[in-house]
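The form predicted alone is given below as one chain in structure tokens.
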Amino acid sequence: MSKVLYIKANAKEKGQSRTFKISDSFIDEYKKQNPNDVVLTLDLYKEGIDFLPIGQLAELHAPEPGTGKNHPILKYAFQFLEADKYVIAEPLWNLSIPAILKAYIDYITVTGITFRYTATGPVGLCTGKKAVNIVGRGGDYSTEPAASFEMGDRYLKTIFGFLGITDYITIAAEGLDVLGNDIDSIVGQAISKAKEIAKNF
């Protein structure tokens, strides 16, 4: 039995997030391939995850030894940690991701807990595990010029990479806010591509 943790990143209503119609299609094809695995829902903004509390910022450096699960930020990395897959689903705001998702990649990148450092360099320590990124963009960055520009799914891939999670898969749902675009198609389009890979996840 696998523990999967579905993150969400979306400001918008339910029901408005096109992200979420792809990612929620994927999550219930994945429960219907594995129905006895748990899936946890973190939607970070009903978490209400907000930017790290001024004078904690050391607990992330080294936690106190026996810090515990119940801790109000480290729950969060010890959370990541005792999952064995990642489903996460965001917008690509301003070529990279919701502030509030990037609040939440400080609260579980703690050393001692998902990386430690060596004598060689940092190692991560959620090897073994893996991971789908599931993001929803205005324009098409698929290709170049635009795909250089594009720095949110590298960075949710570089750090991953960085905690120990190189098996890595991204869907992307691209021009959504381009006019004379199908939406409805592209939406549907990344909904099947999603439903293929959950089969395997």
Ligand SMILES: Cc1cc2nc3c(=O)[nH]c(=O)nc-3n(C[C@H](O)[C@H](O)[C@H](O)COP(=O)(O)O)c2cc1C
The other form holds:
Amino acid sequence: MSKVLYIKANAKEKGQSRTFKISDSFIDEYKKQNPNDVVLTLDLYKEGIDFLPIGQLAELHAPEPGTGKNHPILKYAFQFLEADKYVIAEPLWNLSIPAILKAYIDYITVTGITFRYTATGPVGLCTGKKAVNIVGRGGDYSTEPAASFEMGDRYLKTIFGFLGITDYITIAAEGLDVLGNDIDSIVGQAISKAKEIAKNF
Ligand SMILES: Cc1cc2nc3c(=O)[nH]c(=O)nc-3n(C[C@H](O)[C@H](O)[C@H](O)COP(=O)(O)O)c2cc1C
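Let me have the form predicted together with this ligand next, following on from the form predicted alone.
Next comes the full complex, and the chain you just saw is listed first.
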């Protein structure tokens, strides 16, 4: 039995987000294929994820051994570590990830929980896990020169790798705000791809 953490990062209401239409389809298909797995949804806006608070960085970056899983911020790092698989749903905002998702990364990237320092450098502690990032983009970043401007998925892939998660794939719906594009068709194709990948995720 696997534990899946479904991390949602969009300010849009349910039914409005194209990204969530694709990611919810992924999750539905995944549940169909893996009825005994546990899927935990973490909606970062509903959760009220915020910037790291003033005056607590030392405590958060090198927590005392035994600091409990009930800590209001560190609990997210423990929860992240306990998952086997991650499904991230996020729109491209200003060439990167939404700020609330970056704030969440600041919550979960904790020395001694999700990574640790060694004599030869930092080592990720979230090994043997896998992730899929599902992203909706207003423009089309699938080819150069636009591809180089896209820093959200590249950042997520890099920070997940830092935490030890190198099995990372991306499902991108491109050109969702380009006038004249057939948006239903783009979303439909992304949903088909998401369902295919969900079958063996
Ligand atoms: C705050 C904000 C910033 C955005 N920045 C970009 C951007 O840099 N590049 C882009 O192509 N689209 C940008 N968009 C458009 C979204 O990427 C696009 O609408 C995407 O499909 C949103 O997916 P959604 O329907 O799930 O919200 C931005 C949208 C918002 C609200």
